[in-house]
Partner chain sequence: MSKKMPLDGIIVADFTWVGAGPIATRFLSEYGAKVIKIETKSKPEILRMTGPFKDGIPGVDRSGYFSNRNPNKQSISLNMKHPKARDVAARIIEKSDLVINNFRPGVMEKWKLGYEDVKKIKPDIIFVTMSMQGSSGPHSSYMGFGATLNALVGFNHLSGFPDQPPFGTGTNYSDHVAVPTHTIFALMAAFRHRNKTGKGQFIEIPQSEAAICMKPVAVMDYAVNGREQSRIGNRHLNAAPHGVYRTSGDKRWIGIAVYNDSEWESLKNVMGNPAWANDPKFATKEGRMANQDQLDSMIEKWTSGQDGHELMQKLAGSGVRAGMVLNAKDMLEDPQMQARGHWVYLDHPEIGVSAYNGCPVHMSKTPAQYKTAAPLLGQHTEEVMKEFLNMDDREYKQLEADQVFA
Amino acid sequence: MESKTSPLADVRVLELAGEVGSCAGKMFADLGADVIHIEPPQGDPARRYQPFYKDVPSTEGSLEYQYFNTNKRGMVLDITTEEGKEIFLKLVKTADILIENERPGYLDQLGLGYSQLSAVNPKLVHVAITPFGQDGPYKDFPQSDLVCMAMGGFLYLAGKDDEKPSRAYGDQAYMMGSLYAAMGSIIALYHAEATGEGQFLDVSMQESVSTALENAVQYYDLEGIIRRSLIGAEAGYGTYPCRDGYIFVMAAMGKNRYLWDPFVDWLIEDKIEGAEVLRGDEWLDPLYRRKEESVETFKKIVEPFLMNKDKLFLYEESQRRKCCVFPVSSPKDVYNNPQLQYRKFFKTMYHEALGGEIHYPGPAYDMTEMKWELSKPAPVFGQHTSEILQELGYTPDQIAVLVKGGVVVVKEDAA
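Would you give me the structure of the chain only, in the form predicted alone?
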């Protein structure tokens, strides 16, 4: 490790995972753990994902790969060969945590399952992230992020009434699986350090997604109600267009007045035509607000008001007026957000192999005693293979034989 002052500097994590589990490894790496990202000879599939740095496809240019692999060391190793298995077992002896996303039973077939790995390292925390878990009728079914989002119930929740489900951009199920994998593995690591006993963590992405449904499943279990989004189904609660995008207006919640009245006052002060209609007590009744006629009336009055204003003005002015109106931020808005800029959320790091700087999202937490740091960019293909093999005791001649046999790949100037 480069910095022995890092809080997790004495923790080694082996990451045998690509797009599904790389975020879990990143959380350890950014806090200083020695995370070794192990790629097959054909490379991490994420290296081929768009967008690329300056829109030029290359092995090192995928921005997704760059983001999820900061601060890691990289090794290219074919664990399907006998020599590769031997190297992997030697690495496991030195590791605290293994994060992998192979299909259930695959590592057992290679002789690298938990029973074999725990035999060489009883303290090992072995974390397996799969779509449906290690057992059950669906355990061998193929997957994608969309499958996990749908099977976990999140896709259905993101829609109202009889409308089609709506999927958020990006691999949200993979991220949820990674977050629970990181959380579970750090808990298991504490257990291992206290007892000397490692364990196997079975992380199901379907279950990870299902935990994000708030109380939707309980509503069905207890009351037989199938919940969906209420956005737009009720006057005063939904997304509306404004001059530069969309704004969310939450002027109504139950039979309250504290959200409704200040918003209507604002409309009246702005001399919005028809706004006085919204003064009526009937608008405090959720059933009245859910009538189609009410939804249309509210929309007809409010939209001309919103279309004359920018979303940031609407948000800041609503705060002054104690209203609940907030912007629907695009990625551009997030990047330029004054709060995030003030807190220096986005970090910049120079990448030598790319010959330029990359901007990265920072941590979602800020600890007073533990330092989160971007110290090095994602490893280039085979960058640390030779270095790691030498740490395991391999000589340059032995490494050359492994390279020639296709067991490992070594970056040329790192050999």
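Now show the form predicted together with its partner chain, given that the preceding structure was the form predicted alone.
Nothing else is written out below except the one chain.
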């Protein structure tokens, strides 16, 4: 355990990112990279997002901001000013990766586009996350998660038949764009370190979302069928109520019996009225299961069975019986999930400015040689501005002038 190393400790990432790219920066920061989260003087918009720590709105209290910015250093810098640009270029010279989410062309207008940055640092990997990419007819359309989910084809799948679709929780288009940015930038970093060649990475959130359409595009391409969600459209595949909430039953899968039979056996063993009907071979035909009448029959049979059982029992017992019933977990269930608790997945860290502990999800990976750790909470507004400027060679007097001119913001007790 102690011999593990922080694999990205020698990597510096600049992030002009806010709510979209900060997840990409977090992935680097949690493996030890020096990630500098650069905020404009008005602050990262995520700082203003609900919910807040103890429900008290404050600059530091947004849980979203706190989650996505762990382990980073924070700097408040106005890159639209001449002095701000100069500081930014000095930082770029020291960086391996820049992650940004500005609208296409904006950084070029400031004189901080890829051509200018790569002149200062040819090894730089510059990754830009935008709703539609850097070119094309929609490149200037304004950004929102909902728009990217809609235009990426994902939202259409979130409903069956004629139902109005409902969007996925948690700004998933932003997440997808950010994860692809992280993936692309570490591949490009690997290349830059081997060849000395940096490059520009243009990540479109619309395209990112379009990679999550399952087989929908191929269904249209190969069979001319425009599909929506299949969940709930078929008996034995979808959400059903139980005593303490809902469960997700996966008994039906194509023409396979291996999930169906043990589930039906369980109903019969429990002396559920009418369960023998489900033994019929017709139930192994997806088209039969999709009939409205079949959906209703199945529901009527299983409901009394489910309504006197809890989701955790159904989940664990189903696995013992080699069938597949999963809990529809609420946030509380997720937090208390026995598997996650056993694995100590959730971590806590004390946050000085908030005067308490925040609970965070742990790593997405276990690695034998590399360390993932939470070493410091998200930076307080302007926390490392002064420290970073001093590393670049600015004197306290020069920093005071920059503060006065509104070019940078320095956290008060750090000034």
